[in-house]
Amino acid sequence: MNLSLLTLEIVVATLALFIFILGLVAPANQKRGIGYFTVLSLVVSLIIAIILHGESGTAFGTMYVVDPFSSYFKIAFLIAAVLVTMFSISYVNKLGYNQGEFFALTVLALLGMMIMSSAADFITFYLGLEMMTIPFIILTAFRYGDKASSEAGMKYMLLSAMSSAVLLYGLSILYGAAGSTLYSDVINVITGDNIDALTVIGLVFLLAGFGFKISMVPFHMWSPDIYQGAPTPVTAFLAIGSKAAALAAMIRMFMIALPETREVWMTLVIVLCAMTIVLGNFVAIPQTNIKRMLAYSSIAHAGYLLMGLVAFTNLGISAILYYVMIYVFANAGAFACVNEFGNMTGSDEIKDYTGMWKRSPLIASVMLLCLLSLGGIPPLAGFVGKFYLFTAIIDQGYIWLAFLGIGMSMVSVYYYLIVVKVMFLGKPVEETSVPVSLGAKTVMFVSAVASLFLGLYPAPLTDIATKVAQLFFPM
């Protein structure tokens, strides 16, 4: 076997362990480094992921596999890692402890997506899920002595233990079906022509289990509990890694093990996103709190993300590809804002972002483009994004689902604007400034140069996403 197609993947295990390490032994008055030392290791890990996006592979038999699909991924995650560090740094000082195993078990969780993302057997897929959960579950709860996180700790690990179940029920009928756990041997055995009720009742099973690890309706009842009780970094990395991860590894099962099965799955799964769009938006605009909110908002774009799969064609895979990484940076440059007002104030409710840009001006305007980014409106890259996505599913003629997407883009509008009205038209109640740490600050000029680049000129990363997709549609 061939260890250099691991080496990014022992070198994100290795960091996490020295991590540990370094939080036990390292000085009280200098745990404080800690943070800076993981993120600049996870930035020497993304430029090891990109000088390796080109390797392709096997390993562990044909379990694993490493190719530009995987390495793709890998990259949005380690983006994803980088930026949600780099604005925890300022939250895991202000709790003053535990800095070393909240940022071990980031990276472990982190190593869970990576091996998501390359997966080609049930198991191994498994595996991965689980190191990304487990890490998460205990992050969730990371405050001590806070209902809401310990509550939110408590519900994410009993949904996630039955969500596995199910999907390990779904994982167990296929194995039975087909005799082999390898992705290449389920198309072999597993078609169109002699799939059985057991057969179909185990895609059922299996849907319902992705479902809940990207959010989808009806099996997303709890993101926004978990969102609003987890730290707020513990949130935007949810929110962005184990979604793309839960995704990735989707989009590889379905394509390469079960494609001759899309007539039987893909009406569940049209259904299921047009719910998800549809429940996603319309209850986050009474939401008050704007990690709920956010949380809302995550769902319905998972049902965007789903529409690429709808499509089944590169140009939906490529339209997922490359709405999986914009999605990395708006959420990342909306998470941090939250964050730094939340370390100010405690507070993470609407109402309280009143005057927003007298008392921060910074935030105020990295909160606008993000969420105008999200809401697609031109020029920000969150508009070419859905325009690849509606595009995809029209090609197929799915054009009432286009249309569906658009409507609902703009009530999303809606909703993202009374976050707007609040911090501009309002009068703050308190002109005390809200301080934005180097990191956070960082983060948000990232996220709003990659928003408004990626909109303006986003030809260089199209290119990249329908190359990567070209390996389930060979020209």
Second form
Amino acid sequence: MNLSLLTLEIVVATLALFIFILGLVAPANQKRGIGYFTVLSLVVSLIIAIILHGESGTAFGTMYVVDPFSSYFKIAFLIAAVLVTMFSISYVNKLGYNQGEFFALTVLALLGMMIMSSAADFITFYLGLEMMTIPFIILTAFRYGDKASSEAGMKYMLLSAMSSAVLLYGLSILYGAAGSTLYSDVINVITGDNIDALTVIGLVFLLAGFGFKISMVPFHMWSPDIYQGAPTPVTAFLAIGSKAAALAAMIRMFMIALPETREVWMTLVIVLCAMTIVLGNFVAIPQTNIKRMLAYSSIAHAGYLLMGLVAFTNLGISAILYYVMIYVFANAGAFACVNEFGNMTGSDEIKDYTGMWKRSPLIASVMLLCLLSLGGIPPLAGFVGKFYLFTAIIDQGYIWLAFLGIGMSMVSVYYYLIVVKVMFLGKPVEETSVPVSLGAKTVMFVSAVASLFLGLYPAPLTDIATKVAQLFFPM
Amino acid sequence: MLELAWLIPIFPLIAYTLIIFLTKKSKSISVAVALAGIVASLVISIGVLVETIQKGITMAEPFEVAVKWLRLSAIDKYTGLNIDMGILIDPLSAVMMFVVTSIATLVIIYSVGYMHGDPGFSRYFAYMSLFAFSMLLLVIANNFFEMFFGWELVGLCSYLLIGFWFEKPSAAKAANKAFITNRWGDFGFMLGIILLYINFGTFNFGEISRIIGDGASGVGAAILTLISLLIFAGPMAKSAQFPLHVWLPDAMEGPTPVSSILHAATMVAAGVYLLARGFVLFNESTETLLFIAYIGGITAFIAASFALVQRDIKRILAYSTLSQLGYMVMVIGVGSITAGMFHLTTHAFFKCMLFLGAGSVIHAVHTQDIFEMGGLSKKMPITTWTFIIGALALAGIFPLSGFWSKDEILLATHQAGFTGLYWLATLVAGMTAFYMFRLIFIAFFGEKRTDHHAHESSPWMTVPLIILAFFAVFSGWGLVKMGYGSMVFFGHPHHGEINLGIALISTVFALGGIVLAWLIYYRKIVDTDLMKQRFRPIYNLLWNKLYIDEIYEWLFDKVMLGVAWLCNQCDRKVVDGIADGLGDTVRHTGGWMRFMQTGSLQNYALVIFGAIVIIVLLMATPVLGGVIR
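Could you output the structure for the form predicted together with the partner chain, given that the previous block was the form predicted on its own?
Next comes the full complex, and the chain you just saw is listed first.
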């Protein structure tokens, strides 16, 4: 077996363990350095990932696959992790305890995501999933003195456990039907003409499990509560990384192992996708807490992303890949703003953002760019992404779904504009300016520039996305 | 010059970037940068226009350059996605670019005087430059996607500029309204061009018209109607056609030069330009053309009737714009893009001038209510006379520019056999003359009604007015002499000639309107208050603009927010309710299911498992040979 395929995973795993130790041995007044060290080593890992992105091969038999698809997602996770840790430094520092654990757990969750994107086997996939989820549970409850955080952690643990149970049940049923856990075997056994009730039930359970992770209606209910209660950097990582990882695993499993059963799961995915888009966008409107609003907006985005799977074409998958990347940047930027503001004022209420333009032009303008990108307004990247996705599904004849999607993205502009309006047009309650830490500044700058650049000149990224997506639809 | 055409939109963009990032602190440098940018564009677009005429570039053989922007290769049966960014120079875009750049230049010069002393001075000029860039991008685009890109940017800029004085809640509200109303139009536009791409395999204007011309598109008539109707939703919102016109009058909340550029050369003109640019597509569907023609006619009529009773000088002009846009859309609907674009061009000059004149008045008297003005003609001679020239041009009096283009419209409508629309349009011509001269007699003549100390505005503001007055007088006749009809046309070139009968009838109506206004508001032969009393229901209906805004507000507040509220309740409460209800029932009947007394966590779990059970039942039953099949 070629261990060099696993270079990135080994680096990240070592890093996580090293940070744990660092957290224990570093003197109390030097703890801040842990955060910087984490960011730095994650950047190094990102560079390694970019260097290695061309490699492909299988490890552990065919259980673990390294290919352009997994590399693309790993780079996305790493970017997310770098951005999130960068602005969490000031947060954790303010928290004042267990800095080592915080960063180590973040890196561990990252490792879980990487495994998920490479898994080509039911058990390996499940391993990655739990490896990602358990650190997230601890991180969600990281402010143990805070009731909201503890409650969110508790809820997340119990609901995750339930969803894992459902997912595992589905996997074992499919194993029962196929006689193997390897994707490469499953596709040969479960074919279009021998679908029985067992397979159907297994697929439904599987979708429910995935639906929970990507917060697809009706399995989305945990996310607003937990997004609101968790520390903001954790919320950000949960919204970006966890969702992207589940999506990556879902695409691989459904496209590689279960494409033959498409007629069974496709109907379900289409219906749930439509429901997700409608509910996410509508319920975002009356929200008064910005983290809750972003939670519902991220539910809606899960719906948009699913459209690419509905299309089930090269175009659809490449649209997902492109969208995931811009979603990472737009959300990281928005959450960095929320984090900085929350750090200073302790509030996440939208009404407290009144007059932000006067208090911190930087936060206000980055927030504006990121929200407009999420809303899909040109020239920002979100527009190209949505256009890409809508084209993909109309191409396959789902005009009504595109109609719904575009209509709902008009609705989404409304609630994003509420925040914009408050920030730019309201009179500030306090005149004090909001300080922004260096890390957060960097994140804001990077996300704003990326959101603009990928919108103005999408060709480089779409080229890559198209090439990666060809994996599933060879010429 | 032609190969430099791509610089036309770029210069204002550079100006915008420079102002925002470098020169914001210094007012005079910012103005200089904005002016330099737009004048550079103006010079090149004049060069391009001259060269287009000299080289004899026609609509059929345009000058086109493009770079690849997005390339996704097609695989088997799946369509790829190829998008270019390019420029397309033909008489249509060359004339339009000249109109946009010249008006933007004059408005920017005027704004130096108007915005003097405003705290957001530099920011204003930055937005103006961005606005000019977006509009020029839209005009020069060689494909639908690029046009949509510029289209959306124009929407964004209008949001920034209408809400420029965002301290005023009404301005902020108007900006939101404009943006959101326009989004509904964009919604149709976007869906339309995606469908277009999937059916034709290209966004490019030239290629689409070639495919349609060859008759080898293989696209069904129904699909073509659907596509063209969806695309028409864009112009409906952007050119403020009934029933999406509601944002335009409110957009008067922005600074007056903004209203001027918005109404004359950018934003609203974009919709008409799109209709002309994509006409080959609209022409394929009789149903769509008919729809366009009638929407235009209805808009022209109802907007003119709203204008009859308004008191606010800018609102009168706003409804007048609506009405004139209705004309343009209508005539494109009956099949003449020549008349539509001709009127767009002449209208741009005189409407821009009217707005700038109104701005000059507002600047002097600090009110927008015409009944608080009066007697301005002596204090502000230049403003008054240019305003009267503008009003005469708008009313279509010979030999001013409006006469020529309005006559073209009436003629085209008549020739196409739309007799009903023709008479409606003629009636609107009379109404136009009436409400414009009502405004003039009340605001500029008669005695002073309130104590105002009006004085003529500074040369920054009056010089652009005089230049525009020149265009308002001569552009109509000039364009006819230049042979506009053989430059911008679809199908066969159109040789503009005056039909004496039609010209006579429309002039009679216009003069009738002016005389009626003179009798009522200058000679005061009838008591207007008495008339108001007698026709109270009609007056109220018009004053309240048929209550369309109220209907939308109700739809928005009650229906959309209601649905949102309902979904929210479902998401948070209903499940609680069901579970509680269930719990209660259970407790009452036996009390053995105590655990159903819930905190929210259990509810979430209930939803998850409940959903799974329902889905499994729905999906697995057929496989098991059950009832659902």
